[in-house]
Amino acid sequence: MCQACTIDANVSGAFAEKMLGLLNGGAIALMVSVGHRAGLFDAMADGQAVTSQQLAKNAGRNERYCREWLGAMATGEIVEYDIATKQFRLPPEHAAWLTHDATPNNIAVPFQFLPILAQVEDEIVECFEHGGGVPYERYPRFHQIMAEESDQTVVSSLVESILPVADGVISRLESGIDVLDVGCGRGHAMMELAQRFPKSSFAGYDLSPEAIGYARTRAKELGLNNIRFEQRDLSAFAEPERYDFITGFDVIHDQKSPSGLLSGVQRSLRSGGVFLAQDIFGSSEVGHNIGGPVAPFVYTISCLHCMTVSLAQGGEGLGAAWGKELAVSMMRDAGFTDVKVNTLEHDVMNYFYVCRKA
């Protein structure tokens, strides 16, 4: 502690007050995101109050854990408790925000990404004391939150308002072009349009084997045959003048080389195609990102993945919170004369660029 410094008691102790505070909310959303995995908030979805003994038989589980859990939601203020009854309920004004039915509003889905990270927190610290980064196979079932989330914040709102942002693309599907998801994960997205436009051509490339696997063997279970999926390092990527129209949801931040895949991908359009990227909403100037709805979590996620993934690989390290300014610059260096912002009502956390080539 500075010994010249004076210190302001009332400030010190609402300081500590806020402290306290994330403890208590960093242990309820390990809590939240077991309760999703578990599925014991869609066991409360129907507003009816129950005890440990019934939410166990209900959802299928260990009484013993659900005792422990529903006491966990009960103090963090997330379920009601009575104590006459010994019985606990989901309001549904929470289970709104909390249970499979409240797609694409289940905000539960992202609080699974908390204990994915905590994983690798001793390999991070090793990485601020020796620099590098920890590589993507340390983060299991990371694609597949990856595409849970992305089912809530793309897939399901793809067509009618991700699509309308980039002018013209829609009657360009219904008549048929060729199209690139680069970054596909689990390819829910291609195969979404694969279904709805079956006159186009569908590609999707990821680094992630498991990914890949998973998006092949469902796009045959569907019966597609205008998709393919294909493990790729993209951080040297380019068919030149192969597609019409390429996409990237939440890709390009983590990237070895995320100038690479921009110049790569300008130069994989044929002339007037179009790339539709979505990528974190906040700003490159950190100041301007205080107080921002999702700014903690951005940079937590930047840190303890996204950058170090991208270090880990000896690439740039751009990390989630490159922020619009830079963003907007890069692609305008990839050799996008024409790039537009757009955001969402349904979609707080992201930026939705719209950029045209010649």
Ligand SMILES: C[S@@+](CC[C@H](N)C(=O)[O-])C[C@H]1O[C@@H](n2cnc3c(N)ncnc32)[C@H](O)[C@@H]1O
Contents of the next structure:
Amino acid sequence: MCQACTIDANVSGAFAEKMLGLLNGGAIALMVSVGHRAGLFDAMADGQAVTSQQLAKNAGRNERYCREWLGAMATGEIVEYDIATKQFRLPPEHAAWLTHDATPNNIAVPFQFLPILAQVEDEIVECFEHGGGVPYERYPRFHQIMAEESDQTVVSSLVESILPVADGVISRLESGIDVLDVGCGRGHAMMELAQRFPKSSFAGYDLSPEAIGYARTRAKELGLNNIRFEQRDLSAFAEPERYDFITGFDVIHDQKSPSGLLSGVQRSLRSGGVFLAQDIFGSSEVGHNIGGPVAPFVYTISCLHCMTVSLAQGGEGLGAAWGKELAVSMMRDAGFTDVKVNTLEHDVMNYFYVCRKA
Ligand SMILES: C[S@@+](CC[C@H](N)C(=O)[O-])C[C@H]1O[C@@H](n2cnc3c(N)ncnc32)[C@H](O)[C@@H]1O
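In place of the form predicted alone, output the structure of the form predicted in complex with the named molecule.
Shown next: the complete complex, the earlier chain at its head.
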């Protein structure tokens, strides 16, 4: 401890309180993830007050675990508790953010990332000593959660809100064009478009065999014959002038080579082609992000996932907090002279970049 420093007891006390609040918040966050996965919020979605026994019965779960979970939810003020009846109730105002019926506003979905990130803590601490990174395979369920999150933030508003930021794209999709999604994950976004625009052809590329395997199976189940999925490392990718429209959702910053991907995208577009990229909101300067609504979450998920998975591939380790200024300059360096940055009301975590090829 600093010997020469004088301590302001009020500042110190307030900070200790803040830290305790964070400790409780972190603990509740884990239990929100558990409640989402175990179907407990859904079982309380009707707003009826229940005992732990009733919740266990309704959700088909073990009573002892439900009781402890309810204790965390009640003391965390996520559910209400009546000491006289020993009943718990999820208020409708809370259910509106925590249940499957609340989709696409189910805020419990991204809470699932926190336990996934915590699972690699030992390896991340090692990286602080030796550098390097933690590879994708060390994050079980990542692609499943990512797809669940992307269903909410991308797929549910893709045609109505997101595509309109790229003027003219919807009418071109209706007439029939070639479309690629880079880093497509489980491919839900392209499948949505393939169904909505049958005259266009769609492709999705991703490094993950698991995600591509899932996407192929699902596309087959849906009977889609205007879509293909391929497992590819996009670091040095280019298929010159093959596509009219390329998308990249939450994907540039965690690539091995974001600059390689961007220049590949630019070369793969035909003249007049459009690249639409959703990527994380914020500035490249950390000082401008202080006080941002989700800034600590972004830096955390970056350090524990986005940056480290890139470094594990021997990559640039750009990180989720690369920021708008750097993003625009890298898109220009890749050859896009026309870059526009949009924000959308439904998604406070992202920018929507529209890059046009002359
Ligand atoms: C944050 S996820 C986004 C997935 C998807 N676009 C979505 O919104 O659900 C980033 C994706 O980039 C893929 N990826 C990472 N490095 C890659 C590489 N070198 N080549 C191809 N894909 C890569 C990952 O497998 C992952 O699916």
